[in-house]
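Encoded as structure tokens, the following chain is the form predicted on its own, with no partner shown.
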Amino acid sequence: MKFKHELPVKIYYGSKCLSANDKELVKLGRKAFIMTGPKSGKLSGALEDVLEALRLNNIEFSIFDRVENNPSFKNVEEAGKIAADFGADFVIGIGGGSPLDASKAAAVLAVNRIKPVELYKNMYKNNPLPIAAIPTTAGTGSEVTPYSILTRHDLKTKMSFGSRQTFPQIAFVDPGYLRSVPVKILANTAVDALSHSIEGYLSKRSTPVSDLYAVESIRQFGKSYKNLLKLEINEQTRNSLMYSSMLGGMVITHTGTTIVHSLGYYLTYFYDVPHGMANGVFLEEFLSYNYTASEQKINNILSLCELKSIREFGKAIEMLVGNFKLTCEDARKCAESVPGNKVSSNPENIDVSGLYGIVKKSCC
């Protein structure tokens, strides 16, 4: 029962939570730098809600709506420079994981004369600009984590950085913003959130408190995924998905992810597989491999999802996100891409041979 628990993000959750609490933005400064993608912020209505809140409170703003899907060093470096030139007091990230993650990088780069690769030192001379995070998808939970995942073309993968300095100061989490999200994307992001909670729940770094978040997050997924399969997306389903995602972010804030995410990064980088699908491909075999070491927890995961076996679980995930095939040669490369810190957090001891077995059974 020895653990550390910290979550410095102030969270407002629920319908119209931004407009009901717009005065919170004034506390962050008088000049806002808004980061979003080309579409999601507008389609969801979140961008207009933010602009209305800023105008009501006489806050100047500049909009950067060119955040890439899987943002690169070049992308966040450009945003950081524009934010600095604008003289931004704070950053507002609007969108899925990519805009929220990119906003953390830009918040650092706007006030520190460093190269993007130096973000991974996780120590900065000047504190990053304050961040307000507004998710419009239900997958990454980035609004409550310090992590920013960027594409590392130099290493041919995706990699995260993050420290206490990169937590958002405030998050406005409104399930209503999911109304514009296509069902296919909802399914992919839901599996990403599920993967966060399952990996954190089974990780050697799990704590009694992170387990509470994980169990509730998985329970919420269990309440919603059947509606996704039937294309019955109502307010209750959107609420369960957004809540599950936020809780999953709270889990990995304290545990990090494990081998599933690292394997998934390989599929995303080399084959442009959506992040949720890339994780989902490996979940069944991940559970099977770790069943002996985590029998009680895995049985609980199945129960929370109202499923009878790991195979039935795998079929449900495949129905949500599909499958993906690799050659045996690429399966080996995928297994070899997993860093040591992810291997060490796996509940069952595992090496490259074990990783290859998971990839081969999942994708070959």
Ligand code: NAP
Second form
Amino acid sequence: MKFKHELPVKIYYGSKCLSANDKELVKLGRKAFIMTGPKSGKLSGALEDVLEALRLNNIEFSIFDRVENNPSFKNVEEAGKIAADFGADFVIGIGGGSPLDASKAAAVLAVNRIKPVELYKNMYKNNPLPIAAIPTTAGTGSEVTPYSILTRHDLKTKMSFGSRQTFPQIAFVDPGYLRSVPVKILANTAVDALSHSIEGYLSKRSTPVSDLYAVESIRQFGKSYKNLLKLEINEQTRNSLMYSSMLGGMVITHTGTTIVHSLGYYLTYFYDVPHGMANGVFLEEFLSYNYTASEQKINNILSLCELKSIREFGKAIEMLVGNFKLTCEDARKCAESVPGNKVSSNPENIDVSGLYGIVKKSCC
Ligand code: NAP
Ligand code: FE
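Having seen the form predicted on its own, please provide the structure of the form predicted together with the named molecule.
Below is the whole assembly, all chains and molecules, this chain first.
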């Protein structure tokens, strides 16, 4: 048995965990640069909690609440510049994956004179500003990953960067912030978290420890998705979704995502399909393609979700996120967009024609 395991994020989990541990913010500095979206920070109540914690501890702050969904270079460049002009000591990201990922980019750009494209070198002369991450969706697990996924108009796709330097220093994970999330977004993001755990569990890069996280994450999804379908969303459901998402982040921190995410980026870039849905449409065919190579693990996924077959699994995911259609020509381009490193971590050998088969069966 051989593996490396590293997770340098201090995590506080649970209801009101920020106000109970507000002194942690003082350790990050005296000037906070808050990054959030136009709605997520306010509607979740997380922004109010953060402002209260900062005032109580006499920490100065500046708010940037214009983070875009699927943030662009321009968006993070602007935020980085404002953070630098403000003289920020640290960044607080509040929101779904978009604000949290944008915080990581701005934390680097605020202290390094580089263009956003150079973020992808994954080595920065000056250490990024420390980051506190506060998720308000249950999907990306970005609060515990080093990854930041930005829209690359130059390459017409989305692409992630991330290294040991871009982990948040601290995460405050409070399931209560999910109360304001519309059910459609809850469903899409739950499927993103599931996708992280399934892709990581089946990846050739999985480890015994990442598998522990993955199994528990999938089990928590299994406990909550029926409630999502019945629109019976209570405290327990929100807790399962948030916990599943955080564990899914821990999985991909060690395994990375695989072909499902790469195929999904195509749908998001060209058709603005929400991230979780973009992954969800490929999951059934991903499992079918890999069944022979990963029979035991796939049977375990089905049993953790209390489902009898891959077909039943596909129907459940479709009920959560819907489906999406592509032309055959587009399906080919989507298959061709998957980078080599994602192909190599797929459990079963796969090439462009195998990918094309998955896309065609999923979307044509
Ligand atoms: P998102 O793009 O952050 O947010 C989706 C929508 O939900 C936005 O309109 C947002 O409002 C709203 N929202 C967020 N929290 C809310 C709340 N509590 N109440 C009401 N509305 C709320 O969606 P996401 O799925 O969480 O993140 C997707 C992004 O993360 C993608 O760019 C994806 O590529 C990336 N991602 C990152 C990782 C990673 O490891 N870093 C992993 C997977 C995916 P606002 O517009 O106001 O924010
Ligand atoms: Fe994702």
